[in-house]
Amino acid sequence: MAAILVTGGCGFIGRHVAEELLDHGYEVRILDALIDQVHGDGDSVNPEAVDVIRGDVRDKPVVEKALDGVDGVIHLAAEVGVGQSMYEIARYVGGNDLGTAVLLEAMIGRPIRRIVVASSMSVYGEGRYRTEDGHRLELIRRRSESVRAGQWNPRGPKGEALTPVATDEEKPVDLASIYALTKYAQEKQVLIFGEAYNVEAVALRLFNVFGAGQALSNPYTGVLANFASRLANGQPPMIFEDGQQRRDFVHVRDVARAFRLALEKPNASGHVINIGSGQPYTIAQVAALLADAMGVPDLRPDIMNKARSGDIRNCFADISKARELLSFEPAHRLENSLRPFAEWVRNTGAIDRGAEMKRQLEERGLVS
């Protein structure tokens, strides 16, 4: 039986990863700081079979203790959220990048076979686009003055209209937020370390993860959890820009399976791999689907017509590489999974902090 350390294993994704590993015969140990913003809902219970160590991934003696006797590492511990990263910069750089560095130093000289790190689709900035004549562009970025004027869609080099297409791993990164910067640094640290120390290393770029167990009272945890908290409290979801921006939503159970496969599949070593559904949804469409699933279809979203600093317009996954290297295929589509999610929200309860998030961003000039 292989023993796996899951950092951040008491979090939303981590709990599902731990269950997936246990179900497939692994021994699981968790290292988690259990910070209030993530775990304040009290829904951080792990199976009794899991060994849980409470501690910060930046605390080297604690990390060394957690690594004793393990064969592999799944590194999920991280500060999460684009908006908050733009004003709590030291917290994000310290937790994500310094934390990863401490973990890797502590791994030197140990017989650890493989490490899988959670990266993020945010490293792409804008996703892939093509021109009307079918030419696929390498790098597109919106002009801040255009966004401030309400021109939400990026334009081509000659000012031409563009069509968003699925984003593959070959697209150059374009780091539009501090969060994206830290996630890219995490994946590069892990891959460089793996090459230098002959440790098999894999980075999974996760798209928008959803499912039961999200921290509903943390407004930075994800768009679906944020919308659900608003709807559960009789408030309309707040949508920045015009709601037509497109994202990819992948169920947490599919993500957990992807992490297990990334531990197991020999050909995955050394690769960066997208983990998403491969299906684009507009944010307004998602808000309407969730309101219907929660039984409040008349709670139409509040379209802000304002943009957050660090946000991008469109990005959804090309998962061809995940299919090839991991034999990964999403099993839980968004439109078929919202009713169970809504039922969990109703049973859990949620504190709506969306207005507080908006106020914090506006006070710092990060909404325009």
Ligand SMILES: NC(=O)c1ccc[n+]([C@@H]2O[C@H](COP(=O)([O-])OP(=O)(O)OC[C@H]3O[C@@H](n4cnc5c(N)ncnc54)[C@H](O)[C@@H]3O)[C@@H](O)[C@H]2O)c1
Contents of the next structure:
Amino acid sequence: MAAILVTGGCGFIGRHVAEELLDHGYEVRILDALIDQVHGDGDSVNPEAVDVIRGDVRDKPVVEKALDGVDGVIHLAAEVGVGQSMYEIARYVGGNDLGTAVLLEAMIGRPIRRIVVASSMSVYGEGRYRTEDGHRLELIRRRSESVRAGQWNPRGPKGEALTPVATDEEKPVDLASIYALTKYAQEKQVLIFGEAYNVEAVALRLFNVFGAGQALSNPYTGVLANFASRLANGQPPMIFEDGQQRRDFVHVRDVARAFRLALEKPNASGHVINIGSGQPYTIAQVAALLADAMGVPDLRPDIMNKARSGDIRNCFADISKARELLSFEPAHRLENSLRPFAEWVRNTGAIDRGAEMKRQLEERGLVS
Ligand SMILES: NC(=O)c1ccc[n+]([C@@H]2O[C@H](COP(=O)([O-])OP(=O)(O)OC[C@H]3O[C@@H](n4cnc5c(N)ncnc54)[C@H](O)[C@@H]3O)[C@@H](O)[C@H]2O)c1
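The block above covers the form predicted alone; next, return the form predicted in complex with the named molecule.
Next comes the full complex, this chain leading.
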């Protein structure tokens, strides 16, 4: 039986990954610092069969201990939050980049076959666009003056309107937040390390992950969790810009399966692979579907017509590569998953910290 270390395994995705691995006969060890922002509500219950070590990935002796007897690593431990990364810069760069560096150094000389790291769609910046005549563009970035003036959609080089299309892994990265920068650095560190030390390495670029177990009271991450916390407390979801921005929501169980497949599939080694649902939704659409599922269809979202610094307009996944290399097929569509999600939110209870998040960003001039 293979033994796998899951860093950050007490988090939202990590708990599902641990369960997926156990179900498929793996031994699972977790290294997790149980950071307050995520675990303040004490929601870190892992199955008994899992060996949990509480510790920080930046603490080399603890990491050495966690790696003993391990055949593979899934590296999820990270500070997660685009907006917050823009002012807690040292915290994000420290936890994510230095954390990965210490983990990799501790792996040198050990018989570890493969490492899979969680990267993020945020590394793309804006997703792919094409022009009216069907030409696919490489890099598009919104100008902050235009965004401040309420022109939400990016425009082509000649000021022309563009159509968003699915984003594939060949799209050049464009880092627009400190969080994105750290995710890209994590991804690159792992791939460079794999090449140099002959360790199989895979980076999964996750799109918006949702499902039971999301940190409901952490307003810095997870748009569905934020909306659910607002709705559960009788408050309208707060939507930046006009609500027509598009994202790709992938169920956490699909993501957990993708991590297992990325450990197992021989051809995945050395690759960066998108993990999404392949289905775009506007944020306003998602808010309405969720309000419906939570039984408060009349709680219309508060469309703020303000933009958050570092946010992009559209990004949804082309998952052809995941299909080809991992035989990955999403099994849980958003529409069919929101009722069970709403049920879980009702049973869990959520503190709404949305207003606090908005205030933190506004105080620093990161909302305009
Ligand atoms: N949730 C998403 O939509 C999403 C999207 C793209 C990428 N990701 C990536 O997936 C991974 C898991 O995300 P999640 O949503 O489960 O987040 P999460 O915050 O629920 O889990 C992260 C876990 O890592 C732990 N952790 C943080 N810093 C640590 C450190 N220095 N040492 C040890 N443990 C530490 C936390 O205690 C937490 O349990 C992250 O790398 C994140 O960047 C998530």
